[in-house]
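As structure tokens, one chain now follows by itself in the form predicted alone.
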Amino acid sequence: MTDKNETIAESPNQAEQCRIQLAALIPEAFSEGELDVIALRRAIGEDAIIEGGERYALTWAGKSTAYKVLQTPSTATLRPERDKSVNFDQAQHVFIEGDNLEVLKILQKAYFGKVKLIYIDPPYNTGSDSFIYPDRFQESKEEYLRRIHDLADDGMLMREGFFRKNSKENGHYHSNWLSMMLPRLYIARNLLREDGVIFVSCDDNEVHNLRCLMNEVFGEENFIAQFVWKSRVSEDTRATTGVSTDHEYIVAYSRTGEAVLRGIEKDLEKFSNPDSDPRGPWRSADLTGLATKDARPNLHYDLIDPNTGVNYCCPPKGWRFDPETMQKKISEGRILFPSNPEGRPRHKLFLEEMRSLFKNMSTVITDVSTGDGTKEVNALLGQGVFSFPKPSGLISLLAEQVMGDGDLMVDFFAGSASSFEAITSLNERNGVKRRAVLVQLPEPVGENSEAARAGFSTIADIARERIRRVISKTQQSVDLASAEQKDAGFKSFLLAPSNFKQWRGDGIDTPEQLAEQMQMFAKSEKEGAQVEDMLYELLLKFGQELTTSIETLNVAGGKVFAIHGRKTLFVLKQFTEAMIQPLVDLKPREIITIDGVFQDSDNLKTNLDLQCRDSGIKFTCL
């Protein structure tokens, strides 16, 4: 195979991905790599293109900037934090601390099209929320990115680029919120499976804009429902309008038309078999119809009990079945005639004949309230540590609609990690293994807040501690020797600068500067980069999930990391001539190394390359 020397790639470029997809779909619309608008118009028809003038569209100040931010690749990575994790090596859940837009860009290659459910609870834009958004519309994209994406030595985003309060007095109040949401929703769509679903919590402040934005990102045809959640049990005595707003919304969209919600379990307790019917348990069901005589005249007739001769007059909307079907059901003993001539006949509905054990889910959710979420957090972390957490029961209800065994959920506005408790409790109840990836910005807690007094510095700290305590509580309630506990835990990661040097050609003006830059790249990894940090960065760059099982091998005295049954090998620490044949003998599909392991020995690297070529192994040197 070909020796492939390459630099560490950035996260996928959204604009480039769109161009590739369009070129694959309409190749004749491209000429020498550039989009030919005239050819595109010719291919899809003149009527399909809007030139200008009035049109229906969602627009706001800063929308073009939001798209530019979306299209700018990330060079950051995720640094593993074993000391903040539980059962790191076997865990199938992931918690990531960092700006969720950067994290989503980093995750895109590894998780593209793999996520079954996304649930998010973003800022409601009440006028007191703080979040990251491009609020300086006169600044260039580069200035904005420098302010927002600048990473400190510890991997934290610089504070001056972090949070901004989006006051209602701000002239770009709604625009700021939309600019924050657009790129995140766009990448979220990319992560979803074809049958994937996204649920977004919101309230009256932005629900109208959210619907329009999601129509743009997901397509109006993929709208599923706008649920009304009765979040408040008692009225809001603080209301000054004389109206207590007791509800919030959950807007649901699918990736494509393949997604269908499961529905709510039917009440099977109504089924019994008091007459020992050989066809099994049954329940009494309504026999009256739903159509007027003008609409369905064949359903309007008198029904006579053949045993008593009692005539049961036709109801106003007729019967459910036509005369022929009704007579067949009478002969089969399926029709229940009442003893009272004034009553209405009903029919037997047998359990085994039901098409589904589920009924459609109501768009009004009343089972849980915000108070339930508060009780959960208080019980785990103490009184007042986190305000207005979503109840895990609400998220469990949504997750159960779409997720099965092994499915993955992502929540990139994790807050207090209610979604983790939801997935964990659902797994425990159903005996299956759904997985979760949570992302939370390290938003500082209030200086004199209950959270600060409890020892928490950021919302991310609160989320991580809740995850630990939920795991501990779950382990206490399950047999510790069971197989279910082997992967109990979570991997913690931190958004951090790349472990590899990034080529900067913008400041090179002389041959001397070019030579200096090339000398810096004699080794691709940065000074002090840790092997495990580089490994996880490369896993993501090569499209592997953060929970990919890693096997550590000793090959002729050198440490080698293997994934997927040793089909891919990573050599990141050291390399010697003695390792070449044992590596080739493992018969991997690909061997990935960094240039630094060869200690400037071109002969050593060339020998490995030649052996790989002879054995049909792909060799990649970074």
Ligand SMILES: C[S@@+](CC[C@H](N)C(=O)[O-])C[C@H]1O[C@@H](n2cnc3c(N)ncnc32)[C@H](O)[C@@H]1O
The other form holds:
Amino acid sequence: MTDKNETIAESPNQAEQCRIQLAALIPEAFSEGELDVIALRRAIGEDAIIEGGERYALTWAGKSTAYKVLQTPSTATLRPERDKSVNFDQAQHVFIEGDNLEVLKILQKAYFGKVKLIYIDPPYNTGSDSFIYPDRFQESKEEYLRRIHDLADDGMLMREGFFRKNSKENGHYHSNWLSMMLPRLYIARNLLREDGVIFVSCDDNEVHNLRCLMNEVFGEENFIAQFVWKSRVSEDTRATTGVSTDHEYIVAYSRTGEAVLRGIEKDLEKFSNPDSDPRGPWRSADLTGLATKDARPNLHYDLIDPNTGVNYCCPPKGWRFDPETMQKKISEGRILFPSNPEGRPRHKLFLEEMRSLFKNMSTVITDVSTGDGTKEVNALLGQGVFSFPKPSGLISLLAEQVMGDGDLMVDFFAGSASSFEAITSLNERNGVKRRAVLVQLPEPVGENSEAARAGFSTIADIARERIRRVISKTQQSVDLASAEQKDAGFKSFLLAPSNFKQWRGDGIDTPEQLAEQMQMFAKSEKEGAQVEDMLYELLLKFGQELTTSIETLNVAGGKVFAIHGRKTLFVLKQFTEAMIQPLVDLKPREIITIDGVFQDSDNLKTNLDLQCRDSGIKFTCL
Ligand SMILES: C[S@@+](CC[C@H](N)C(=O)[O-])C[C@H]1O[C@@H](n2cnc3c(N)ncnc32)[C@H](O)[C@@H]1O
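Next up, the form predicted together with the ligand in place of the form predicted alone?
Next comes the full complex, and the chain you just saw is listed first.
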């Protein structure tokens, strides 16, 4: 514990000295630098009564607020950005710029229970990380809207203090990180499929807290593994402890007990059929056992080659099979006796008979290192544009454990978009179409950074540019018929204020104010709201994914958007009497409109409503 208030010119601060001495003597009496009186009393042998009794729990300053933050609904939306996208209409991958908590809240309805894999690499809480502070519950509605506006208008960061550094001296150093993580993990869990899996990267700073938090959110019974990833290849010469910490962690949980990781492909190259065995390719396998004579006496015997009579003495740990099974295998030609009597017999393992083509994945990952991630980003975007990106090979190793064709992955701390490169290269390799949704804050790059020199303003810009370059690399490298190439592209969205007016009951005290409010809400959409922006806001509100295929129809001169084989129609631009019959003839299940399209004609609206009722079509006017 450091002396926070003392400067060289000042005399020693007595109180601070006492604090330091007490903390050195009774460290358990302090939590995040604050004195815990109950812990102090317990330490000196006094009775210390804990309200509600003692129990096992993870608790921190601000936990209740974190739950409230989670429960506060978002009033924002996602605005499509065609100019920042590639192949917007066909693309199956999505990139969203914005604070991931707001974005997750917005995505919740459309993506509930649909995501197979969530991979996140959040700030590790090293003491120099910045993140969005979880204390926004006190924020008024106006402040909130202004913040979302700020973000939309200049694309940069929000109000002072909203996104800030969490230093180790901060009194709530661990609490802040936990409060930031809790609501995000909660919503992440809602997005996962029953057989979905989440992988969270972290290091020693928070792994202990992360495990407890994940136990709370996902359930201890859904813990899969805590992988150790050897991220560092060469020694950390800056370490002051005499220890070079060369690894990070990846904590894995499943949504329910249903998920099983696939495992690592067995090396099938060793299988061949040099003797044209009708049972197909085989490889030779060890025949020695694993048990002592005391433990398994029936596995300890001499093995005699029936053709040569050569006696192969029992190995120290016996044979793999008992005498009866061994005789059967000999008669089936499955035992390989060596031509040289000094050699050891082995047995034939047939490819056809293998129980699985995969072996269990080790909890220690050594395949790739941080250096590989840096090389990838340097090669695509230039030297030093993004520090410590994850190697895409690490993420694809995880992704192929759980994702199959058409499956969706979400990474809501996307950074430089390594996950996108991981998914794309996996797709290219196996000719399947896994999809990705990435979320990244428009965190400004440092003023004198390489990224700024390369022309990037925010990390979201870096991510988008990497996605573009990965797509163009894919297009150059794959053959024309490849699945990945056909709809190679991504849809870019921006967290933005809603296109619709929010009903506000507060601040209305007089009939005049009420009348004014009613007038304002004669139209639900805001002045200047763009049709496509409203369409995407409604798609999300009606539980449709951002990559839902949209057909644009011309109905009696009016523009209509259709989804689900024209079962749901959106009329958001203009509406005329002439459109009613052709719309009804399309036999949709539902027609969704906004007030504005009727241009103050109640008759027109009532007519459409009546015709819809007659034809059993659900009519929704917002
Ligand atoms: C450790 S980096 C992720 C690096 C990434 N895995 C890669 O390989 O490039 C964490 C990222 O999360 C972003 N981030 C932090 N808070 C966020 C938030 N509230 N919403 C969205 N992104 C956030 C940071 O800007 C940072 O780029």
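What we label the rigid core is the largest C-alpha set whose atoms superpose within 1.5 Å from one form to the other. Numbering follows the first chain given and starts at 1. Values in this document were obtained by computation on a predicted structure and should not be read as measured data.
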Would Gly565 count as moving between these two forms, using a Cα shift of 2 angstroms or more after superposing the core as the test? no
Against the rigid core, is the Cα displacement of Asp83 between these two forms at least 2 Å? no
If I superpose the two forms on their rigid core, does the C-alpha of Leu336 end up displaced by 2 Å or more between these two forms? yes
